[in-house]
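Given as structure tokens, the chain that follows is alone and in the form predicted on its own.
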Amino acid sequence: MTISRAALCPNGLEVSQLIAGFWRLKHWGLSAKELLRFIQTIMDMGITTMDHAMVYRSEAPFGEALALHPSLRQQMEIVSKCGIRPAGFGPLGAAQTSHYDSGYAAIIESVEASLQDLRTDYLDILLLHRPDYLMDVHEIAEAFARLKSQGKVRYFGVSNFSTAQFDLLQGVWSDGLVTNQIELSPYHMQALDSGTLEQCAGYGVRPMLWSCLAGGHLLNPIDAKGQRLLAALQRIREETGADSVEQVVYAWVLALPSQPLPLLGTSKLERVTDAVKGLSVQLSREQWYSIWEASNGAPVP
């Protein structure tokens, strides 16, 4: 089974319905050849969008695998992020205090490092990883314009931005932001009430969602909330005939009218296959709200 393409924004940029997340790649223990086989296998399923960030330390091993089969680059979309400078990270980190840096020089420097590590000439999408309280949106737009004119980045977006922060940058970046990558799961539902999803729908851009499984807390509960959710998810799995609880979770986020795009953060091909097969699972409104109720710990008002 292969998945279909999805229009990310009105300007014609397409990505895959599910996105491969590589934030844990450094812990997967894969050789370059093993990683290449993983990449090829998920691409055969239709997952062509690959999510990275400078701070994940995922780009160099991914680039090493890609160098074994360079023609794959033209068949995928690479997303990366910049703006976090962790202490002790090396040349792109902080001397003592971890901080955010969305200054012109920092954006350019981070992209150049990402391109070198990924062994590619361009990024399909660059995201500002976290909102920087000291950010100058005009300076950011200037950096974006330089990178685009040089052919080093095709499109730009943000990650974890509030609606006000998104609007502020959107107002000065003439090409328009293509996404806001945010956390959303039945366990962490804050985005449902933040206005972020409605804002994306209003601009015609689709949000990307990270940690849809709440870092594993939905599958292995550590508190009463997680236990309530797992029980609800298991009941709905039986009602819908879904193969797994994970499929029910993805059906829950995909039911949102903003048409979000979930990130998968696994190296296990059986779980990727399960997520792909689960795209056909659909929930009734009552089932959707019963998961919301389990998370909230109280009925809808």
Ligand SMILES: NC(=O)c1ccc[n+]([C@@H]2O[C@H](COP(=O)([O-])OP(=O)(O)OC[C@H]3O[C@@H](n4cnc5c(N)ncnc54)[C@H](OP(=O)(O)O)[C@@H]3O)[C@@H](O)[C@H]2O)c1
Second form
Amino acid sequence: MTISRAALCPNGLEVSQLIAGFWRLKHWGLSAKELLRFIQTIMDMGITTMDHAMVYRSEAPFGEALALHPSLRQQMEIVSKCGIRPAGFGPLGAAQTSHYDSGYAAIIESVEASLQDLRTDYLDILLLHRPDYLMDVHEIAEAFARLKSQGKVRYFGVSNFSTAQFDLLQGVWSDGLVTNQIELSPYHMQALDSGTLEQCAGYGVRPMLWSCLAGGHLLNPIDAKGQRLLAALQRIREETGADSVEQVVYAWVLALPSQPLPLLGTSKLERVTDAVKGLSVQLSREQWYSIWEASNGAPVP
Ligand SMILES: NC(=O)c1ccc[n+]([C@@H]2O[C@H](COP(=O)([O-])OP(=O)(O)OC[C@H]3O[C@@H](n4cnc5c(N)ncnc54)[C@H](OP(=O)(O)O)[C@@H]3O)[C@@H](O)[C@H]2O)c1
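Structure of the form predicted in complex with the named molecule (previous: the form predicted on its own):
Up next: the whole complex, starting with the chain shown before.
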């Protein structure tokens, strides 16, 4: 069973309908060979888009695995992110205070470090990881233009940007931003009201969604809201005949008209397979809103 390709934006760039996220890779405890096997297996299922960030420290181990089978690089799309400088480490030297830096030099140096760690010549997509309160969009566009002209990055987007921040950068980056990667799950529904999904739809770009399972908390609730949600998800799993609660969660985000692309965060192949198999699960409007209601704690007004 393989998943289909998804047009990310009007300029023809395609990614996979589910994206593999490697934020948690450093906790997976995989050898380079085991990681390579994981990558090959998910690629066989059609998951070709790999999400990284300089701050995840996932790029060096991923690059090590890729070096065992270099021809895989041409068959995948690599997303990376820049702009966060955590206290204590980073390619630009250890900062004393964690901060954001979307300055020209910081973007260029972060990409250089990502390319070196990933052992590749180019990134398919570079995202600004977080909006920088001090950002100068003209400087960002200059850095993007240089990276593009050097062939080091093919496309650019953002993550966790408000609609106003997206518009500001979109206004000076003539190629157009290709996505806004944001948090959305039945547990964290703020994005439903932020205007981001509608903005993406208006520009013809698809949002990428992180932590759709709320980092696993939807399966192991930590509060009353989580317990309400799990009960609703389990009921709808039975009604729809879905194999798992996770499949119901992915069906809930995929029902959105902005056609978002969920990121997976698991190290377990059986969970990836389950997500792929669940892509055909469909929810009725009433089922969708009963999950919304379980999260909200009250019916729609
Ligand atoms: N742009 C941003 O600011 C941003 C922020 C956060 C994340 N991201 C991206 O989004 C990706 C996905 O985020 P995420 O990892 O938070 O996704 P997630 O799918 O919400 O959470 C994944 C976690 O849930 C656990 N899990 C999955 N199924 C489970 C189950 N049935 N029971 C218990 N635990 C379960 C996984 O553990 P197992 O490994 O054991 O399955 C893993 O620890 C990241 O890798 C990263 O690429 C981006």
